[in-house]
Every structure is written in structure tokens, then in C-alpha cells.
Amino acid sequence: MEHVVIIGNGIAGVTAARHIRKLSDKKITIISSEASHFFSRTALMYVYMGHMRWKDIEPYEPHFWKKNRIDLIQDYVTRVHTKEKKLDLEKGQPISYDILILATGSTTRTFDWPGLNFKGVQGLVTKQDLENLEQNAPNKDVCRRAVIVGGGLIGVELAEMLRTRDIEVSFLVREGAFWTGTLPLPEAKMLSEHIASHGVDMQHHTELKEILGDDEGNVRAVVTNKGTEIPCDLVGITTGVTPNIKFLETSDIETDRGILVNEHLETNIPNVYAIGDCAQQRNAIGKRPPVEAVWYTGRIMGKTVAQTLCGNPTTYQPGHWFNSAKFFDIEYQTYGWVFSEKKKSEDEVHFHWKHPNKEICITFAYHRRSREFLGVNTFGIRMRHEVFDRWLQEKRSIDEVIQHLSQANFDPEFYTQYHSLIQKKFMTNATITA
């Protein structure tokens, strides 16, 4: 019976085990030295806060993994042998397979800031980074201020968190507002009001120098470009994420940011496959950057590696670009490409509406001569995926999109509805630019 190793077990393999089950007898073993079972790492933040516990935000009972002949192994992977086609394991027996998937996700990336090593200096990645900060931030007496470097979507997740325990929160932004690499400047600096509102000490244009720490080895401090030290018992590290691939480093596997793919997620070796957050594209999909760390996109992966296993070959299609978050009270959706002011191409045109009174907003792209429909973004308004997909899909112009804006919302009847002013505003531009 042919063997299938996936080693992680997030959404990326968990997603893969599960459809190669469905679709074979083949044996399924995966690998995970973070945890036991499969847990959703978008809710880490909710056990932190006291919304959920541990066990809410593992999707499947302990009895499903035996039911779907499933075999889990806690260890981790020292070294892959691919001539062999073995495994070694740093606790157990080396393992063999006849195929294998790569599906070890990210790790905190880090720059050479001193002092990294200061005891109550971690990321927001793994299980073992919640756990540390139960240990490190339990409440304000322990931990009565935290300093929180890079502006973004898991350092504003850490900074609610952190919040919600009364703990005292600096957070260094080397920007002018926050996530401004990704996001329009109006939206950007609508954000960072708004988490500065929830007592979070904002510092803009500013970066990590270096980390201090006290006699026993604790984080005492840290010092800023600017020369400023501020004390603190906590440094959250949220400059991103990089692939988990050091393990690769002695293997024939190719690697560069990521482990490189093809379009089939194939890599260099026969039988080898990489899926989610460790995957590179080879040739980058559309506008899609090579390497994603992003939940739906390792869901995709999973399906599609386990089609092309299970002797239906079949390319990794993402479709449109589409994501989603939470910044304190304010939703985030967009869809398609809403580039930002460092980004766009001269071509890109932006149309933003923003309510005069609550921190409601949104913001179109579209194509300057064309006038094509290419994303938008929208903050505490609700829209329904499939029409924006439909339209992207379509081709659909601005004036299209902006007149049926109404089939796009998703909020219930009973919700102040916006479209109405959204399109006032656009004709009035419209007008005035004619």
C-alpha cells in the first residue's frame, strides 16, 4: 500500500490528508512537532482573550483520526533523505514513505537586532508561542507593558490581546500609519486612530534598535532609532512571517524563500510536493506574490495536491485575491487589488468614501483608461464574496460595480445601509472631474 507523509499538520496538510482519504485507501501518516491535532490558528487569539478554549478550536474530535485511518506522529524532522526516501525524527524511529508532502508553514522572521535572545522575546505563530505568552503576559502585574515591532495584521491581533489583560502596549511602526505598505493612506490612517483609541501608544516612523534585557536574562527594555528606551517585560516580534524550511538545509530539496513548486506543487524530487505557507511558485500567479501565507490559499493547495496524488493531475488555480481580518472593532475585507500609494502603478485609480462620523470606509480600484473593475477594500461594511468574484471574473467596469453595489452587501436588512451614499459621492467626483 503506497505511504503519503505530510509533515505539518495545519490547514495546508490537514486539508490534504482529508481529501486523499476521500478519495483513496492509500496510508496517511502525519507529522507535527507543535501539536498533537490539528487546531485552527486563526482562534489562537481568542483562547488568549478567554472567547474560546483550547479544545473549541480543534475542528475534529480525537476520534476522527483513527475513524479515517489517519496516523498522527508528535515529533519532529530532523533531516529528509530523499534517495532513500526516509525520515528522520528527532524523538522516534526513522519513518519511510513512497510519497511526501511539505506542509511545515512559517516561523516569526527576524532581523539581527541584539538581544533576540532576552527571555519574554517571541512571536504570535505556533502553539508554543501562545503558550509563552500565557507565561511571559499572564496579566499587567507580571507584564505591565509590552513593546510590539511591525505594523502588521498579527502585531494589531497581539495588541488586542494584550489589551484585553490591562497590559500597557507600545507598538513601533516605521511608517507614517499603519500597514501603509499594504493598505491606501485614508484606510492606513483610519487604523492607526483607531487602535490608538483602544490605549495602544502608536509610534510611527519608528523602529527596533536593539532589545535590553536584566541580570537574569528577562527583557528589561528596548531602544529605538529614534534613541528612545522604553522599558517593557514583553517584545512581540510581528515583522512577518518566512517559511519553516530549515530543517531542508542538508536535502536536494530546491529552497529559496520557500520550497520551490511548479504549478502541479511538485518540487525538484519525484514524489515530493510542498503545500501552504512553506511553498514557493516557481512562476508567480498573476499579481500573487510566490510565496503565501495565507489560510485559504493552503486549503486550495491541500485539495489540489491530493487530486493530482490520487491520479487526477491538477494545476493550483487560486482565483482572485481575497482576505480578511478584524482590527480591534473594525472588519476588513477586500477583494481583487487595491494597491497602495507605494505600489499602485500610474495606471491604478483609487475612488475612497468614508462616513463623516464613524470609522466606516471603502475604497475602489479600477484601471485609468479602461475603467475596469480591479478590487476593492472595505472597513465595517460587509460584502458577499461571490459578486465581487463574479465581477472581477467578468471584467466589470467601476460604473457597473458602483451602480449594482447594492447586490453586493452582505449586512442584514436591519443594518444602516450605505451604497446610496457610496454612489452619490463617485457621481459627484464623477462630475467634477468631467
Given for the second form:
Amino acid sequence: MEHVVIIGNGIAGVTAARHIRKLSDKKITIISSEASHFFSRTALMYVYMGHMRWKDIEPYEPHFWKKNRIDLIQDYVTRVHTKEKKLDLEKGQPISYDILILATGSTTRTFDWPGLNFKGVQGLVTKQDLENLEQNAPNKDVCRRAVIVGGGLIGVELAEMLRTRDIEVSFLVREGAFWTGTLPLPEAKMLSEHIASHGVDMQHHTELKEILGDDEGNVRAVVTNKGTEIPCDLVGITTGVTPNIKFLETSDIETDRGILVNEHLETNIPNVYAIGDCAQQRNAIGKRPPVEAVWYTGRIMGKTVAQTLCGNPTTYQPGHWFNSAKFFDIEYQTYGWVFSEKKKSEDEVHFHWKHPNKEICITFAYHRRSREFLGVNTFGIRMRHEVFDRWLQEKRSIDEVIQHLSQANFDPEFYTQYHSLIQKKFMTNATITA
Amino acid sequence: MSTFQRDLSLTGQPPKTINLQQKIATVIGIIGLGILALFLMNVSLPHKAIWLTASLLLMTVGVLLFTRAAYANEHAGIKNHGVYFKSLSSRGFWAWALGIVLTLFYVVLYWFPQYLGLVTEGDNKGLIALFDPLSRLISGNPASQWFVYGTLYTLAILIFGIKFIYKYRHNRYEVIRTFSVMFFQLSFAFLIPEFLVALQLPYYDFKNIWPLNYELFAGYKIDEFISAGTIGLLMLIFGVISVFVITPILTYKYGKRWYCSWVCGCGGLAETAGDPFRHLSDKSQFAWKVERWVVHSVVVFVTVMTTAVVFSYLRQNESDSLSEYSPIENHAVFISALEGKPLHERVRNAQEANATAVYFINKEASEAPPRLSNTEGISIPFYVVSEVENSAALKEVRRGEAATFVLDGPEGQKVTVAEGASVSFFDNLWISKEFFIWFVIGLLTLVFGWAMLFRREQLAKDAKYGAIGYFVIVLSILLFTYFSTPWKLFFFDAYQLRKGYGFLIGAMFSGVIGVGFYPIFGSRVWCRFGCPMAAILGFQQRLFSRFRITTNGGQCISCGNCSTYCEMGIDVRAYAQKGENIVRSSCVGCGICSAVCPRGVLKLEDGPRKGRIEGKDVLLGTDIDLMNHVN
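Let's see the other form, the form predicted in complex with the partner chain, since the form predicted on its own is already up.
Full assembly next; the chain just shown is listed first.
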């Protein structure tokens, strides 16, 4: 019986294991040093906020693993011997494999800031990060102020978490508004205002220069690029994530930023695969970046590799881009590509609508000449994935999309609908440009 | 591991503790409750109306101030901060304290109402006396323990309903739904039945449908309806229509939510006062298994019990069943059927039961009046009266007025029943016990056969075994006991069955466990494990409805908010993360899973039955063939 060993029990590794079990009788072992059981990484914040307990963010009950004959080992892989097909573990005996799946995920990306080693400087990616946060910021007396560095998804989550405990938060954002690397300006501005309305001290155009500590090795303050010193008890580093592949340095598995894989998720070594956040596509797929730290791509890669391993060689095809997030109270969904001003091409045109007095807005991207619909960002309006996916697939024009917008609405029943207002503004704009 | 977040957080910090205004509001509310407690302890104070008003007002103000303090300074949006840190909402000290107090209240309410101050002969005392002024205002009668309970129950739904609405003010589905439960509780459950009583009509909560309202077809209730004339009959017919016609239609169109989270009183309390405890429901697969067996067993129990009760009522209505034990002492007895034992035996039986006279209502004017073939030992008078000739007198006698009957026969003799004389009618129902039994058997067979023939691929193995087992057992006992004398369906006396059901299910399960244990097991324990109405609606919802919760393609991140905040203990995430729609019989459609979802994944919808459950594989990257065509 073939022994499949999966390193990492995140969404990618666990999805691979589940689907291999569905399709075959192979022996499956998952090794993780982080947690005994699979949990939803995206839900770490809710444990700190008291919405859920740890066990609530574990999608499967403990008996699930035994029933599905998936062995779990909580240990850290120190070294991979690809020739001997063997893994060295930190605590346990070495373990041999026939097929190895690397699904080790990401870790906090830091830059060369002085003072990163002080106690109270941390990211928010792992279970250990959450435990550290409970130590570093249990309440507003122990943690009087936190400084968050990096205006992205994890940063705003951390801000929301800390605010539920009334901890003062200063949010350092390099650009003039939140997440402008990804979002068009009107949206970024609305979000900046919303985050500020939750009592977060938004410091735009501000970067971290140095972290200062006290004699006991605890963080005491940060110094910004403007020379200001902000006293704080916690520094949240949320400037993105990077593949967690340090343990592979001694192996002959080829890496760049991540573990290099082809479209079948195979590494340069036969029978070794890499999936999820730690994988880097040798050839980028569509407009997707070669390393994608997104929940659902991990899931799709897990399914894909399971197919390949069970006799149905399959290429990884994540389909049209989509994603979602929530910024404090504002829900965000995106389908297709809407690029920020910085990244968008000449031919990408945006049509933006914002509710006059609510925090609801929507941005459509379309091609200047062909009028092909390229993507949509929506804030405060839920949209139907299936419909937008089909429209992208059928290369609908922006005019059709706007006209049939109601078909894509996914808001709960009785919600106020805004298509007619959106359509009206679109028509008015069209008249003006014409 | 699972509790590190609790061990490490210090006390006295948000979001663990409530703020100062909330504390003040709590004290105000508790003062209101304190007034009730004073009267409960039999401290009799004058001006009851004022004290009652003060108490209800203080409780209302307390809850409203609490709501304001909790949500007014917050953005509209999900408010679950610290739910698992607070003692009251995470099975801490206050949760147990509240659970014990509620449980004790229910025990006293159901079995020891005298401690609440109930006095059957004479003036009420204590807590119940405090509510007398309000009861007299509404229906003209003194209060009972049920009036006290109904008032407090309604008040809870109203004030905690306002709290819920404010909490979910960003979500119109929740707002409208909550207005609906508040409306139905205040009008249908509380005021209308009291007004009916004031109008000398039967007490009837029109939205309390059998089998939730398990007493609806009890003998005393049917008597009440019948004696109320046309309106009573219409009520009875409405009761039958609501379970057999209205319910299936609405459930087909909207799922069982139209009842369970829009109309029902139990659901109303769970959704309002019970909302802070919704996450405490057990999400394990084991709990789901227990749920399926227990709730469907209750359905079987209530069906058996009701069948026996109605059967026994129909049986007792037949003059054929007259015996020395019939409760007809000093009654004038009216009978009209000839099938079964000879007429003279019936008259003798009536005589043994100390009836004053037996009247035979002759419905067929054309036929010769029946005679007693044997008058040996019969000393009470036996009269034959034609129905056509005496229709006015029959009406008068039912109303308790004096009535003069013209006897059948050439002489045209007359007999008068005095005003206020007790009368008993037999053989006056249009359904016979035979018809009823075959109707029940037919209906059960139809439902069973339909599910087994047309929905068998949707039934899990244990569901099939359970259904077959119960069906065979129920039908065999029914047939066996029907064909054997002495007419005790299911071996037990119908009255005993009803009493047993009332104690076990009506009181213990729905009251003591259902509400008393809110802070421990969550707010829907009764609805999930016990309510036979919910089970029947759930059966329809699962197999015959347009309702589903749609999963939005591949957006789910398995965070678990939906499962955690599902009051029915459905592991919503298990479906959502696979991209499957959620079609579960227990889902009451409260809409909270959709509300708490941070990624906009879930939507309650009614739509075509085709493709109601299956996921959209293409969006999940599973459908490999189709994916080859993408890009």
C-alpha cells in the first residue's frame, strides 16, 4: 500500500488527504507541528474576539480522522531526504514515504526592521501567533496601544480583534489609503474611513523604521519614517506572508520564493508535490500571481493533486479569480480582475458607484474598446459567484452585466436593492462620455 | 487547548464584562422582577394594578436601556464580541443560576400553581392575584397561572424582540421576521384567545397548530367547540385545515421557517429572549442522531395519543357505548343511532347510569319510529321524537332553555324538558369511529408509501429503518387493538395517554427542559429534539419544499460562524465548505447563519426543486472535465 505523507494540516493538505481517501485506499499521514487537528486559519480572529472557541474553528470532529483512516502526527519536519524518501522529525522517529505532498503554508513576511526580536512583536498567521497575542494583548491594561504595520487583510483583522478589547490601535499604512495596492482609490478611501470610525488611529503615508524595546526585552515603541515615536506594547507585523519553506534548504527540492511546481503541482523531484500557499507556479496562470496565499486556491490544489495521485492526472486550473473579505462591518467580494490605479492597464476602465450616505459601493472594470466585462469589486452588496463566473466565461459586455445586475444579487431577502440606482448612474455616465 | 483564551483573559475588561450603563439597566430590570418576587412570597400590597404596571414597566425599561447601552454606540453589524467570554452566555456561573431559576419556575408553574397563588375556589393570592387586574381588564375573568405565564411570555418576546431588532438592525430579514413573531405572540397567542373567552367563545390560539397544540382534539376541547355552535365548528375545521392544508402549502413554498421562526410562540421566545444562547446548541453528529430519533418518536407518540383520544371521544359519543359508568347522572339523554346493541339495552344502561330519560331522535320522518323490543326492568321514560318536528326544541334544549318536544306517533303528545336541565347528546357526530380509524390508517399509509416510493433515495438508512419500524408497529397495534375489545387503542386508556403525553412532552420537555435549560443547551432544545410540529414540518421541508440555503460557489472559508450560531445545531459549514446547499429538516430559517457569514456565502431562498441540493462543482475546481474548458 502506497504511503502518502502530507506535511501541513492546513486547508490544502487536509483537502488533499480527504480526496485521496475518497478516491483510494492509500495509507495517509499528515504531519503538522502547529496544531493537533485541522483548523480554519481564517477564523483565528474569532477566537480572540470571543465569537467562537478553538474547537468551533475546527471543521471536523476529532473522530473524523480515525474514521477516514488519516493518521495525524504532531511534529516538525526538520529535513527531507528525497533519495531515501524519508523525513526527519524533531521529536519522533524518521518516517518514510512513497509520495510526499508539501503543504506547509506561509509565515509572516518581515523586512529588515531593527528590533523584530523584542517580545510583543508578532504576526498573525499561526495558532502560535494567536497564543502569543493572548499573552501580549490580553486586555487594554497590559496592552495600552498596539501598532500595526502593513495595510492589508491581516492588518485590518488584527485591528478589529484588538478593538474588541478596547485596545488603542495605530495602523501604519504606506499609501494614502487602505490596501491601495489592490483596491481602486474610492474603495480604499471608504475603507480607511470605516476603519477609522472604529477608533483606529489611521496613519497613512507612514512606514515603520525601527522598533524600540526596554531593558527587559519588551517592545516599548516604534519609530516611523516620519521620525515620530509611537509608544506601544504590541507591534503587529502584517506586511504579507511568504512561503514556509525554510526546512527545505537542505534538500534538493527546487525553490524560489516558494516551492517551484508545474501545472500538475509536481516539484523537480518525482513523487514530491507542493500545494497551497507554499507552492510557486513556474508559469503563472492567467493574471494570478505565481504564489497565491488564498484559502480556496489551497483547496483546489488539494483536490487537484488528489486526482493526479489517484490515477487521473489533472492540471491545476483555479478558474476565474474571485475572493472575499470583511473589513470590520463591511463585506467585500470580488469576481474577475479589478486592478488598482497603480496596477491597471491603459485599457482597463472603471465604473464606480457609491451609495450617497451608506458604506456601500461597487466598481466594475471593463475593457475600454471592446467593453468586455473584466471584473467587479463590491462592498456591502453580496453577489452570486455562479452568475459572475458565467458572465466572465461568456465574456459579457459591461452593458449587459449592468443591465442584468439583479440576477447576480445574493443579499438576504428583503434587503434594499441598488441596481436601478447603479444602472441610472451608468446610463448618465454613458451619456456624458458620448 | 480549547480554553486557553479564557484562562488568560483577566476579568473586568471588554468584551468580557458589560458596561456601567448595562449594569444600571440590569438593576432596573431586576427591581421589576423583584416586585413579582415580593408578591410570589405572598407580600400582599394594595393597589395591585399600580404594582403590576410598575413591575412590567421596570422590566421593559431595563431591557430597553440595556439594549441601548449595548448597541447604540456600535456600528450596525454582527455583535458577537465576547459571547464566549461572558459567564451568562458561555455556561458560566450566571448561566447556571438563570437555568436553575427558570427550571424552578416551570416546575412550580406546571405542578404547584398554588405556590404562585392560584386559588380555585375564591380569590387568588400572591403572584397570580397581582395579575388579576390585567386579566379582568382583558377578559373579565380573574387570572390563572397560565395568564401570568402568558403575560410574562409575551412581554419577554416583545422586549427582547426589540433588543434583537436593534442588534440586527442592518439585516432586514431579521427585522421583519422579528416583527412577525412579536405580532403573532401579542395578538394570536395572547390577546385574541382572551377576547374569545370574554365573548363566551372557546379559548383558541389560531396559530397553535396540532400536533404542537396536542390538546386541540382532546374530548373536552371538541365539546367546547361543538357547544359553541357554528363559530366553534369553524374553529375546529380551521384546526384540521391548518394542519392538513395550510401547513403543507406554506411549507412547500417557504420551508418550515414560515412557522418556526415567523409565527410560532416557542420559536418566538427562542429567537428573542433565547438569542444570547443560540450558540450553545450541540453541533456534533451524535447530537444530530439523537435528535432524529427523539423528535420522530415524539411525532409517533403524539399521533398515537391523538388517535386514541379522538377514537375514544367518538366511541363515547355512540349510544352503543352507554354503560352504568357513563357520566350522565340526572341527564336527559338524546340518542339517534340503531346500529349495535338493541335499543332497550341502551336505555337500561342509561338507567343504570341514573339518567332521567332517554330521547330517541328520529331522523327519518318517513320510517316508523323504533320501539323497545323488551321493556323488562326499564323504569325511566323512553321517548321517540322526530328531528324535523322538533328542530326548534332541540336547539333550545342545547342552550339550556326549557323545551317542549312533540312525540312521534298519532297522539301528538308533548314532553317538556325543564330550563337548566342537564342533557347529553349521543350519536350526533358525523364521523364514526370506523371512518376515523380507516382515515388514520389511510393517511399514515399514504405518507409512508409516498416517502418510500418517491423519496427513498433521499432517506438515510437509519431513517428508512426507523420509518418502517414505526409504521409497522403503529399499524399493527392499531389494528390489533381496534379489532379486539375493549376498545382501548394502543392498550392504554386514551385519557392516560393524553395525561402521560402532557406530563412528559407538554410540560417536562417543552417547558422545563425547553426553556429552563436555555442558558445550558441553547434556545431551541424543544424545537429541535421535542416538537412534533417541527418534525412534521421538517419532513415536508426536507422532502417536499422549495426552500434551501444556497451556498455561494467557492467563497466559503470554513470559519465556522454559521455552525456556531446555528441554534438548531446544524453543522452548516460542513455543507457550505463543500459547496452544497443546505436542505435540512431541522432548519427553522432564522437566517442567522447568513447574517454572521463574513464572506457572503449563505442565502435563504425559495426556488425550483431541481438542483436544490447539489453543489456547483465547476466553481470549486472539482469538476475536472469542465475546468479544461475554462480560460
